[in-house]
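Presented as structure tokens, the chain that follows is alone, the form predicted on its own.
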Amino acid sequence: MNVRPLKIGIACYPLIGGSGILATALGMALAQRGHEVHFFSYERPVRLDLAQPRLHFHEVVVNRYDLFKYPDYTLPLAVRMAEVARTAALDILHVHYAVPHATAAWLAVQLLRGNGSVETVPRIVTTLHGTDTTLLGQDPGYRSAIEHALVHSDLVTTVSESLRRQTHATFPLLAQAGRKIAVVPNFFTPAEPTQSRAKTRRDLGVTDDEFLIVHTSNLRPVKRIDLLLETVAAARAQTRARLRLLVLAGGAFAPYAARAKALGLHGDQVIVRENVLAVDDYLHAADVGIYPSENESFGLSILETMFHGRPVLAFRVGGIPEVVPEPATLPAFGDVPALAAQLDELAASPALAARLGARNREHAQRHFSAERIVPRYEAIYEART
């Protein structure tokens, strides 16, 4: 499918975070496909690389009063990108959770259609990762503002058939109003490793035939590194003496430390890595990734270890399901034992672990790929200008 350029705002959170990393890689995949990209938040998100033509980052600068208690990010946000749509002529606001992102892009073409001086005002995709449904719009204090947000969107896509559902429950005014959900997966596009799998393993303090298990999030409550602790230290007692545990965090690990520690994981078994940007070459050296969410809506962490060729253990919660190849292998959230002994079974077998790898890089490729994903987005943009 052909598509014309567009000139496409995006507003995301800067950190990383599955929807910062997921709107960073679009953006600047639709950079490289011809459209001229531009990116709103208070920081550069982490990812952005502005060397590369047609991607260009707006910052919103947050001023601090005495007169409000807490500093407000929602209008700054929304002036900023009525002025660079204005200028720029964009045709859509693509942004990444409703708070603030939705109801900024909806403020902003208010603003544009109030003065006037515009002929058209871009429409308004907005993308749902989560949170926005199972923690804020479970609160009365944001629900009905989410809600006004995505009842005047003229998009609302989640990145899973599970998030989905949740969403129209949480918000029943969507169907009222006729608003669709569309479902759009993330993707990942895997960066070739800067050094080789033996170097990683030689700098983490990781011999050869130790297992190298990772995790890689932002550490929030919903992760639950406890059940990650306590996965790694149920693992029997032969195989346990091989096992080393690999962190990489967006988030401080300390709160962690003294479980881990009660656990018996004791020492350098726990290797922690805070705030790493490129987790490839982490990715490339692990046997193994571990990630025992409460609840993911996609799990991106999950989809980049899978495109790094490695086995991945998880719970079968929210759309993991739908991610990995095998949904029936997951067991139920909070059974420890049953991801242990799997952990186990991967450890003992090096022949397996590469078998179950191969197999998840070949299901990542063929199904959340940026040659995939970007043009389904590309359609969801053409029909709305």
Ligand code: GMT
Given for the second form:
Amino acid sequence: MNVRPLKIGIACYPLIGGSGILATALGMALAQRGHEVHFFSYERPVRLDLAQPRLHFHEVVVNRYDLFKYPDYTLPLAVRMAEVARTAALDILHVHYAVPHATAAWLAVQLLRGNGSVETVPRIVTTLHGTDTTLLGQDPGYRSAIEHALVHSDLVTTVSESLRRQTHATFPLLAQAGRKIAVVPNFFTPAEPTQSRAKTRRDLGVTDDEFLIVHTSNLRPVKRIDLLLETVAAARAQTRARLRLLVLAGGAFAPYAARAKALGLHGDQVIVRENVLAVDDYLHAADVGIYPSENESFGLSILETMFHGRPVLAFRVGGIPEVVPEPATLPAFGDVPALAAQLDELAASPALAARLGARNREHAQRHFSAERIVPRYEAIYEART
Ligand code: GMT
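Please could you give me the other form, the form predicted together with the ligand, since above is the form predicted on its own?
Now the complete complex, all chains and molecules, led by this one.
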């Protein structure tokens, strides 16, 4: 390691979801590079392997009181971060997803300053992941609190240039206060598949000559599962290949079942697996990934699919053009016929699918590997503002 070992606190959501997955991967990579890393969350992040050296997890316990209709998480999180910052002498508090982590980090630093128990307080780095700006940043109940926490962070990062622009537009005080935003893209390290592609396909009941489409997300409205189903249905009507859709769902698929049926996607044409923690076997077994989101600050699932050497179909929205190698080929948002035509072309030509998949993998490895991105966070931790 070229930089001095640091003591870094990371606060994130523990669940399946881009921001928590990225934060966990970052913390584990930092620990491997010699830093001491302390995670804060209400549960152990799903991909956090505490068997590795230099990794710690501090559970934030939220007690229930009859007095409160809504339990509060921000204060116990701030108190826990302040305690650990003091006892472990943390250099950095790196919070992922502004709400409520950035406000809690600011409060933790105020607590440390207030009781005079430390000589230096940790520096706060806030990484915005998307909906903390694009959704909650528009909510009058949150906006000014997020803006305050960002202005009082030592550094704010976004996962794409697109999100950086949106953040400046949403929180004008940042620029007025002379605060810069650094863009640090997401990264991913694919796991080796635990079994062969043929075995995973057999387990799914997918034959060799079928074209397997994968979609992995939390299925929230922004992911536009309606457009995913419409694209597959439209392509099915025009292609000679037999298409199957695999949905790796971090949320309930049931609300979309009727729409799938209405579009003629019956029974085994749509395979759903809920709460899958290890996506690698499935991405390895798939032939293409489709992600028709209406907005996406980055699209970590797209990157995961690219790392597995598969072509990706998506619309030209948010940060997606910054992730894929040929952004000009992305159709405008909502152009389902164009997406279906691209799907048809890939399903008809395994050679084309293989070529685009290989190009994706090469692009992902070149621009979005841990080796390339993690040192950029290290440089940010060391930079003086
Ligand atoms: O919408 C999600 O998939 C979850 C959300 C999150 O905060 O975990 O994802 C956001 O952060 C990811 C990691 O940086 C990005 O890859 C996603 O594009 C972003 N989601 C949106 O912008 C809608």
